[in-house]
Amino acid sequence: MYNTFNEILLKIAEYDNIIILRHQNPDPDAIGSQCGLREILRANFPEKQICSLGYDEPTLAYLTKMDEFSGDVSDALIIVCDTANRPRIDGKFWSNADCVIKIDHHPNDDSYGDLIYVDDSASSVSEIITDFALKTNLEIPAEAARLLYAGIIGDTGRFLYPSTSPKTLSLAAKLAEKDFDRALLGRMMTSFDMKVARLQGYVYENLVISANGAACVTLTQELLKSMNLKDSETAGIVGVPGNIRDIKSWAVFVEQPDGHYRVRMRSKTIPINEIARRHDGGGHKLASGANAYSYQELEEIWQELQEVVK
């Protein structure tokens, strides 16, 4: 049984030290929900010590910066946003905290935390945090609104993905009432360097497409080094194959420095998350991640992807 927003708020009120975490390799929703919640809590509980911790992803530096913390977490409340399972939490000390709250929108396959709020029908955790603030009558300052709006934009593909609901649009409209530059934010979220543009070209030129509409492309370490790209910069091209009308589901295989492949899978209508679960991953029905530890496993994922679109 999941906890309510009011139960979460009461737990927040109990602690003077609050640390907010999210998943490794963050995207706009991870940072937007994490730091949007930070700004909401700072505005409503100015007497508390509240910080957001984790790796500062350079490609998302326009959103915000992480805080520094060197204290003891044994008397702290830790809130983990947008993180489906324990191994993905960016901050290994989280289990030493006095209390842990999980707030997420992925299927709850790993039910960690003392309090849990999971809504896998929500477009994003940024949507959940917005709903939480409004339903508990917490002030949403402009900076929090900017971050949460960015998170919703990121996880809905600018309101184009099936997870976008009337509720999503209504909550985004509430955030848009706040005083921040939505046009500037949109430009920063959609612009990219020329090297990423060249990578997009490579993806279009090198896609392998099956007769049934499955597609894949492999990005080797050699290729990334030749283009001066990091793994995090490849995230911006994951949706590129979906722009092709006849492609139904696709995978981007990105070789890591240790030789294994990070697998990013997307689909327009056909669920692909079960494939991810079979290969050290998981996620949403239409947007999942996995790992392949050999070329044979890479081939297995590709074959399974072709099977689901038949």
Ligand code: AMP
Contents of the next structure:
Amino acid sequence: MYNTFNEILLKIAEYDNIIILRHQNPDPDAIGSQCGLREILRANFPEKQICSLGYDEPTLAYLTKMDEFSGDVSDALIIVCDTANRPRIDGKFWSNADCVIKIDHHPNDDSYGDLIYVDDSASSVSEIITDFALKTNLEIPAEAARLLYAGIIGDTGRFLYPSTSPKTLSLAAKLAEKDFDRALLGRMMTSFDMKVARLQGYVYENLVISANGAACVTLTQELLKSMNLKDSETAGIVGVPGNIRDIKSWAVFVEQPDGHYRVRMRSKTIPINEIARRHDGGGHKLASGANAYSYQELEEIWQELQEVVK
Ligand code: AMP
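We have the form predicted on its own; now please give the form predicted together with adenosine monophosphate (AMP).
Zooming out: every chain and molecule, the one shown earlier first.
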């Protein structure tokens, strides 16, 4: 049984120091929900010290910046956004906090935290935070609206993925009433460097496609180095195979400096998160991540992907 928005608000009211965290390798929803919530709490509780901590992802610098925290974590309330399981929390000190709240939209595979709000039917945690603010009558400043809107369009592929519900659209419309430049935000989120465009070309050229509509591509360290690309910049190509009509489900294997592969899996309609779970990962039914610790495991994942699309 999950906690209610009102219980979360009452807990927030109890603490002077609030730290908001999210997952490693952040995407727009991770940062949008984390910092959208920060801006809402700062506007509504000006007497509290409220900060967002974590790695500043350079490709998302147009969204916002993380803070420094000078207090004592053991006195603080920590709110973790968009992070299904403990090892993925960006901020290892999280468990030292006096109280922890988990707010998420992934399947609740790891029930950590003193209070939990999980809705895996929500398109994004940014959608949940927007709903939370509206239902508890908290003011949403324009900067919070910008960040939350970014999170929603990031996780819904600009309102195209099946997770986009009528509720998503009506909450996004509430955010759009606020005074921020939506067109500029859209441009920032959809444009990319020439080197990422070249990587897209590489992906189209080198996709392996099975007769049933599974696809995969492998990006080695050597390739990424030769194109002057970082792991985080592969976010700009993960959706690319899905543009091809006959491809149903796909995996992008990204070799890491230690030799293992980060696996980024996507699917149009067939759930692929069970495959991710079997390989040190998890995530949503249609957007999951995993790890392959050998070339053999990479091959196993590719075989399993071909099996599920049959
Ligand atoms: P990504 O391909 O990294 O954008 O991840 C897609 C989805 O899978 C996101 O919802 C992530 O939170 C989730 N995910 C990625 N990697 C992992 C992992 N190692 N364990 C659990 N979930 C993951």
